[in-house]
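Given as structure tokens, the chain that follows is alone and in the form predicted alone.
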Amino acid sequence: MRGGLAARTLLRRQPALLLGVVLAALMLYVAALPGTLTVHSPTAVDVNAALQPPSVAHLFGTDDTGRDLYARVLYGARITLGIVAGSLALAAVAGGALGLLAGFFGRVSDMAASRLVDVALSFPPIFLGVVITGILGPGVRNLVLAMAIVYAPVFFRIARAGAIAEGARTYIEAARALGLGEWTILRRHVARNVWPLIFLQYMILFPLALQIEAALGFLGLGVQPPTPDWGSILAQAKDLLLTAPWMSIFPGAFILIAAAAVILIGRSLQPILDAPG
């Protein structure tokens, strides 16, 4: 009860957070239930309806094979947002866990892992994404794995820095004095205080990962046709910017809205998550 009241108060006091939550909720609904918003199939081809502009019959127009663009963008939300959310979650779990262990326990393994992470972070994410997907090959599973590998070092560094900072606090020494084991301290105290940093980093990286996913799809290294995906739709539209601009405008707008929603939520929550205690 108190938690719900606090959440409503927070939303009223921060219009940006409220707007971000509303936009995110709309995107989640589109991704979860696209079939409730359109009667068209995202893969049905109708060459007689190719490159039709937006109309009542086709709200976002059609592509060069006559597929309904509105349906493709809606169904593409599930693929695109699912890939980004899943890959970042995998990166947060793997990179965050390794960072916690390295920062709390230290030793030679920490130095070796940190140097490897420094090397990975010296390359632009899009470069690493292209290299890894080029090696693994296109496809949803490989794209999720590639993006997780790209962003795991970022979560490692955040978690390691947080674990080092928490490990130096006096309450950790007090916990040791009370006889608590190192693993218990890590699980009950350090990890609990570091997870808000990991969550905040997740929110910060989401718009960036969304761009990377779309870019890899645009380059043909992501989801393969005829599966709808915002990046692959933009790739299909690149040669039709003048004759069929709607093919670029609508998926681009959805990418912008999804990114804006997460940015608004992340920036609104940052002061709360960064607050001590």
Given for the second form:
Amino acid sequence: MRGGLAARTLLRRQPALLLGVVLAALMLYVAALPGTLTVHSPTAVDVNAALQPPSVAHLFGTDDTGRDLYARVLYGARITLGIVAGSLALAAVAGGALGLLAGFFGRVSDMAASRLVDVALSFPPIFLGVVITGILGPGVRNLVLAMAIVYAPVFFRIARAGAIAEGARTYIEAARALGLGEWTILRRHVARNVWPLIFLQYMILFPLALQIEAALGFLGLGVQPPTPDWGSILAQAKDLLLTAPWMSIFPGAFILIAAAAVILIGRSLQPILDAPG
Amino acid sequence: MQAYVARRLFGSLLTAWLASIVVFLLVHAVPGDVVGQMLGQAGDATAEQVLRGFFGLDRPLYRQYLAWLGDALTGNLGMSWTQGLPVTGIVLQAFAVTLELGLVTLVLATLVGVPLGMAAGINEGRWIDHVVQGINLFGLSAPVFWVGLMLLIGASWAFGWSPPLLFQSPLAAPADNLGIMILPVLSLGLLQACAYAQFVRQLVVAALREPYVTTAEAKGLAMRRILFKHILRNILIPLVTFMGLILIQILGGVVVTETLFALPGLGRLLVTAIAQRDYPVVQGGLLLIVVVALGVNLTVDLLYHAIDPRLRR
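Compare with the form predicted alone: the form predicted together with the partner chain:
Everything in the complex follows now, all chains and molecules, and the chain you saw is the first one.
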């Protein structure tokens, strides 16, 4: 009960957080149940209705094969946001776990892993993304893998720094003095205190990863048509930019809204999650 | 100071060397190579062997790497498999375009972002602060290539103008170059200006709470004087660091921007080269980008030490 009340007061005091939560809820709804918002199929081709501007029948217009763009953008939410959320989760689990181990146990393995992470982070993310997806070939699975590889080093660094800071605290010494095993300390104390940092990093990276996912789709290296994905719809729209500007406007606007929602929430939560204790 | 420089230099070189291994291995993990592509499905075994020998693909991987690294250190990145020209020339020519785009963007972002951020910081909580924060949210959320698409639509709709498609160097044809560069620079620069403004705003807000500002105010100094004489000097150091970050951000943004605006820069070169499986170009381009990124980071770190008197010994 108290938690719910605190959350409500927080939302009232922070309009930015409220806006973020509303937008995020909207996006989640679209991603979960796109079928409740449109009668059109995202992949049904209708050549007679090709390149129609937005109208009551087709809210966002149609593309060059007559597919309903409103349906494509709505159904695309699940694909695009799913890929971003999934690949970041993969990166957070893999990078976070390795970072915890490296930071807590340290020594040689830490030095080697940290060096490797330095090297990975010396590549601008999009370049790495382009080369890895280029090598693996297009497709959803490879895209998720590529993005997880790009972002795992970031989580590694955060988790490692957190584990080092926590490991040096007095209560850890106290736990050792009580005879707790190293693994128990890592699991029960260190990991628990590092987890908010990883979560915060997830929020910070989400809009960036969304941009990269869209960029790779735009370059033709991500999700392939006819699967609706915001980035690849924009790739298709690029060639019809001046004939059918609506094809460019709407998918991009959805990327913008989704990213803004996460940024608004992340900014409001940052002071809370960063606070010690 | 000297020990610090030596240590950072060594660290960067080590990272660059390890990165060269990663670059090489990444590219050699590509399924299928140029020979397979040239011969297609029905290539016969003898021709395949001859071609593999010609491209040096029949040697063990570590020998291929050592040969490549040795050549790279003397400035020879091999020959492009699709263009038949030296990779070094191709990559440097593309980099010149990227560098122009990057530097002009950096200047634009600084000129727009820093004053905006200062204005927002001094007026914390007032309308101008809210406007800047709003713009900033847009800048962080909008994909750079989408902003580019919107600018193209806008330019065509408002002025009936589209940028020329054929790239001209700024030295040979400055006017044409400007026409080609203006939209890419705007789309990249406006987004980065937003990031700048937010960063400067936080710095100014934090600086205004410092005791030295209170002292200056107590002395009766005018706000303008405090701002330029005291605050600006103090935020200069984090600002330099941030400039490096922004430059690397911009370098990342060039991949899609160059592809969208058909600029023959390093980003587009890499995208085409990977599609054509032109290993030497991919390797060379990627290596150059890493070296540039490491160089920017190193320069920023050294500058940071050079301008902060507290770190001088």
